[in-house]
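Presented as structure tokens, the chain that follows is alone, the form predicted alone.
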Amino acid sequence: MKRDFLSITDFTTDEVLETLHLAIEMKEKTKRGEHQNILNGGVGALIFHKQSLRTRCSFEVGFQQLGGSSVYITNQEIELGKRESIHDVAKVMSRYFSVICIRTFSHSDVEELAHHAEVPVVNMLTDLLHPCQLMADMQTILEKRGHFDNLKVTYLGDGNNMTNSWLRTAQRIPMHLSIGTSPETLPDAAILKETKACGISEVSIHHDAQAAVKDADVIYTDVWASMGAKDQIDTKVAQLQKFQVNMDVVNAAKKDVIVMHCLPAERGREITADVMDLPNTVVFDEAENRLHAQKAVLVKLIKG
């Protein structure tokens, strides 16, 4: 039976941990120049309806390192549900590809694509969720801390797909997830409710950055206006300027706090340049780990 990766909750807790440890193992082998022919010539479809640096590069390199290849496809070739039905796209692409990966706007389109596809579908990003980024983030935390015990993660900023993805991760990995945001920029209400109901993690919402980061092991942020919402930037700045990750915020957390950002960053807006360049800011480790975490996800889906 084929499986998809549209959300971290598509994996059990054990599967998330297994995949993270596999990612670390694959990273070590890659550093030694060892590449496994796991895909055996398989080809992945990479559908991009949004621009990308890390996602496109990491997936294309990842497919090659796993002994496969990929085809880059834009909305000029596939306008889901417009030029051709999502059902028909899924059926056709299942005849060509070993896996379908998609970075787009509508999460429901991705769910429909996965429903009709006969090969695994990977969510490379939607407006609702960004699970591949969270796998890389959790790999980075595991590498830096060595464990997830007594983990407190503070997310500061807009209640966007990254916030929603942290909430979904808190349904699989026990943590205290502290979200600092304005009353107008809360994360998805349904995902917040289901995370609290899950009972695995403690979730708290704060409208004060200093309170949100108290005792934090990790401070995480993202741009305040995501791709496709840049016209809202003035409103977002007014709502979120009190949640900027700056030195005052960092100093209010634990002394060994890890600072994270999924990139691209707008230095001087959601995070200051001096914080971006701190030794304990691990944004480029996260970016590197996209490659290895995604390879591990692909192996899990294709090889089981």
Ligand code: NVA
Second form
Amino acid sequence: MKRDFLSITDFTTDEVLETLHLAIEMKEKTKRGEHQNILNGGVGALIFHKQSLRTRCSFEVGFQQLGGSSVYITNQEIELGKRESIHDVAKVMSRYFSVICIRTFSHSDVEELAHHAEVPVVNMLTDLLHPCQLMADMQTILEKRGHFDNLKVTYLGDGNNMTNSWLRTAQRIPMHLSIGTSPETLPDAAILKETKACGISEVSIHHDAQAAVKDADVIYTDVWASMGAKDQIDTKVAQLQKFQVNMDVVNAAKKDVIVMHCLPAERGREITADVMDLPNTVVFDEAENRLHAQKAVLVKLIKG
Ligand code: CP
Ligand code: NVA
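Okay, that was the form predicted alone. Show me the form predicted in complex with the ligand next.
Below: every chain and molecule of the assembly, starting with the one above.
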């Protein structure tokens, strides 16, 4: 049966760990110049309804490095659900492509596409979740720290698709996930509830950045206004100013804290320029690992 990757919880804990170790192995092989013809000419569909630098480039390069290729498609061509039903788009694309990757607004549209597609569907970001980013982030933590034991991650900022993705990751990898945000910008209530009920990780919500970040191994942040909600930036700035990642916050965490951001970043807003440029800030390693983590996810979906 075909499998999809719409949320990190589509994989078991063992599968998440296997995929992360495969990603590290694939990165080493790529750096040694070893060719990996795993897709054998297979083609991936890359449907984008939002902007992208990292996701588009890393998927396109990734498909080529695996011996395949990809086709970039915007909503101007297919107008998903308008020109043609999601059902029919899924059926047609399944006849051409080895895998369908999609970045769009509505998570339920992606679930519907996956339900009808006969090939794996990969979520390249919805308003709800961004699981490929989390695979790259967990790979980065594994490379930098060597293990996930006694991991405390502090997420500061908007309760958005990245926060929800951290919560879903905490359903697979045990950690203390501490979220520092305002009462108005909490993550998805259902995902928060299911993560607490899952019981694998400790989840705490703070409305004070210093309290949230105490003893953190990782500080993570993201833009305060996401794609599709950029017009809310003034309101978000007022709600989230206290949760900026700056040197005061970094100094309140563990001495060897790793600072992470999925990028794109707005220097001076959710993260200060001095923090962006610290030696322990690993944002470009995260960006690099998108390539290898996604290749590993594709291998897992296509080869099992
Ligand atoms: N982090 C990330 O997904 O970046 P892009 O929006 O540039 O793809
Ligand atoms: N929360 C951001 C993530 C970008 C990678 C957005 O959805 O725009």
